[in-house]
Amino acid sequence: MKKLALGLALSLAVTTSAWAHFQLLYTPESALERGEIIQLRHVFTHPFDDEHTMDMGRQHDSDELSPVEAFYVIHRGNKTDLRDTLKKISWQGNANAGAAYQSEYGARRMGDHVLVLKPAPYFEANEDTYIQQITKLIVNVAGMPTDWNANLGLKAEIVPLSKPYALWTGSTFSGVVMSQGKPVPFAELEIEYLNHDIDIAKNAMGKRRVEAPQDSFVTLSLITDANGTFTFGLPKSGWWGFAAVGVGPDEEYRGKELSQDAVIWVQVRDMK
C-alpha cells in the first residue's frame, strides 16, 4: 500500500475492510511485578477473525521460508540479539496451521524491554504483493519507565506517546507514525483487537471473544495528523494491534510490490 496523502489536519476515523493482516508478537502479560523469564509467541494473522494464519517468510518462487531478519531488544539503551532464542513452531489457528516461531526472552532488570521484529516479507499471493511489518512490543519490570518512548529510527515505526502496557479500558492511545526516525503525515493505521484466548502450551488460538456487528468493526482505521500522530480511544481490555501500512521507504522486494508496515501490540487492562 502506498503512502497517503490527504489533507487533513486531525485525525479521522475511517473504516476500512476486514482481514487485515497483523505480525503479533505476544506474550501474556506487559506490566510484570519483578523480573522473570517471558514467553513469547510469533505469528502472522488475522487478530480479529482469525481466518487464515500465514506461514512466516513465505516467498513467491522459493518452497522455502526465508527466516526472520531481525529479532533483538532494547533495554536502556543497549541492544541484544535475540534471534538464536527463535524456535520454529506450527501455530494452530481456528481455521489452518501455519508457520510461527516460539522464544523466551529473561526480562530481569527493572525498567522497559523494547522488542523488535523484523520478519522476512511475506508473499500475499492474493495481492501479488509482499509485506513486512517490523514489529515492537514493550514490556517493562517493576513499574520504573526507562526506553518505551524511545525513537529507534526504524525504516517503519509506530513511537507510542502513552505507555503501552499502562492503558486502563476506555482511556485512549497516543503515537507517532515513523519511517527512519522522522514522522510520516497522513498514514494510514489499520487497528484490531485480539480477539481470541491465546493457549501458549498448545501453540494455538482459543475460543473467540466478541462479534463484529458488521465487517466494518473488524478492522479499524485512523488517518494520522499532518505531524504523523494519533490517538485511539481502547474500548475494551486485552491486547490492541496497530498498523501503519506502507510507511516504509521499501518498496519492492524479489521484483515485486513490498509494503513495509509498522506494528505495535498494547495491553489494556479493566479497573476492578
Contents of the next structure:
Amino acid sequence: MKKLALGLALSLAVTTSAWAHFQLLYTPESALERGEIIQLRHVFTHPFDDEHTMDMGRQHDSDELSPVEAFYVIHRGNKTDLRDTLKKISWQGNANAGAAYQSEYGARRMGDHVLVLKPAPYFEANEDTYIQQITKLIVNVAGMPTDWNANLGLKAEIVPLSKPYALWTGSTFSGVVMSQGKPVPFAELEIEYLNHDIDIAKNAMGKRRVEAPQDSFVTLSLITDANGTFTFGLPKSGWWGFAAVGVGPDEEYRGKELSQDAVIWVQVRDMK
Amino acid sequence: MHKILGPLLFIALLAFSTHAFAHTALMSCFDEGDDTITCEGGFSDGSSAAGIEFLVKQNDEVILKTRLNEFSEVNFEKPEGDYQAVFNAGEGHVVTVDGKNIF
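Just the form predicted alone so far, so send over the form predicted in complex with the partner chain.
So here's everything in the complex, that chain up top.
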C-alpha cells in the first residue's frame, strides 16, 4: 500500500514537472499605433499554471547563472544587438521568484520589429537535461508590414504565416517550424495561454484568468504536417505561446542532453 | 546617363505605388529631437510609398509640399505652433497626423 501511495505521489510529481516550460518575452502591446519605447520582460516560466518560475541561465554544476547568449532586433532586414539593454531582475511568480531580465526598446520606426532572445541553456534538474528556447516576439508600428514573416535561419525558429500581432479572437494562427532555415516535418508543438495578468511595474505575475478542466488543457499539443506547417485556432484574447520542442541541431550542452526549442508569442484581440 | 535614369526611376516608383492604392495608406511621424520631424509612409500590404506627395499644413495653408524619398520617408524642420503632416496618396488614401501627436 505504501509502495502504491509512493508510486502515485511520484507519478503526480513527474506529471507536474512535465508541464511545459516557456521562455516568455513579454510586452504589453504588440501592435503600436505609433513608435514608442516599449517595456520588455524576459521570464522562464509556465505560462498557464505559473506553478514555478525558473532561474534563467541555471547550470548543473554552478550557482552562477549563465548570461543571455543573444538578444537582438531585426527591422527592415537590419540587425541591432540589444544585449546591453538587459537588466537582471527577480520575477515574482505566484509560487516563487526566479531570476529574469527586463529591458526597454525604442520601437520608433514604422514597420515590424522582430525581437529574438537566445537565452543560455537552462538546466532542468528533474529531467537531468538542458533546455534552450530561442524566442521570437514581433512588434509592429503603425500597421506597416515589413519583417514579420522573415525566415531568419535560426537554429530553431517558428516562422509565422499569419501576422502574430493582428489576430482576432476566434481566428487562427499559422506558422512553419524551422531548423536552420528549413521546415521540420511532424515537429511537436506545445501551446500555452499566458493565463495570468502581468504586473510590469512590480515584475510579477498577477491574477489567474481561466481554469483548465483537465491537465491536457494546460499545455495543448499539435504536430506539424509533412511541410512543417501548423494552424491553431485562438479561442481567447491575450498572449499565446507556441514552442516547437527539440527542433534545433544542438543536442548536447556541457555533457548533458539539450533540447533546443523554438518559441513564438502571438497576441490575440477581441472584436469589440 | 544619370540624367535619364533619375526620372525613369521616379516614374517606376510612382507606377509601383499605384499598385498599392487598393490597400490602406499608412503614415507614422516622430520628433528627431533636433527640431526636425521625420514621417514615414507606406501601405498595409508593405508597398513602398516612394514618390507619394507629402504636405505640411498650418492654418489650412500648405507650408511644405514635397514627395517621400526612396525610403518612403521625409524629414522637415519642425514648424512653430500647430501644424499637420499630410500623406496624400490620392482620394481615399490621405493620412493626416496632427503635430500635437508627434513625439
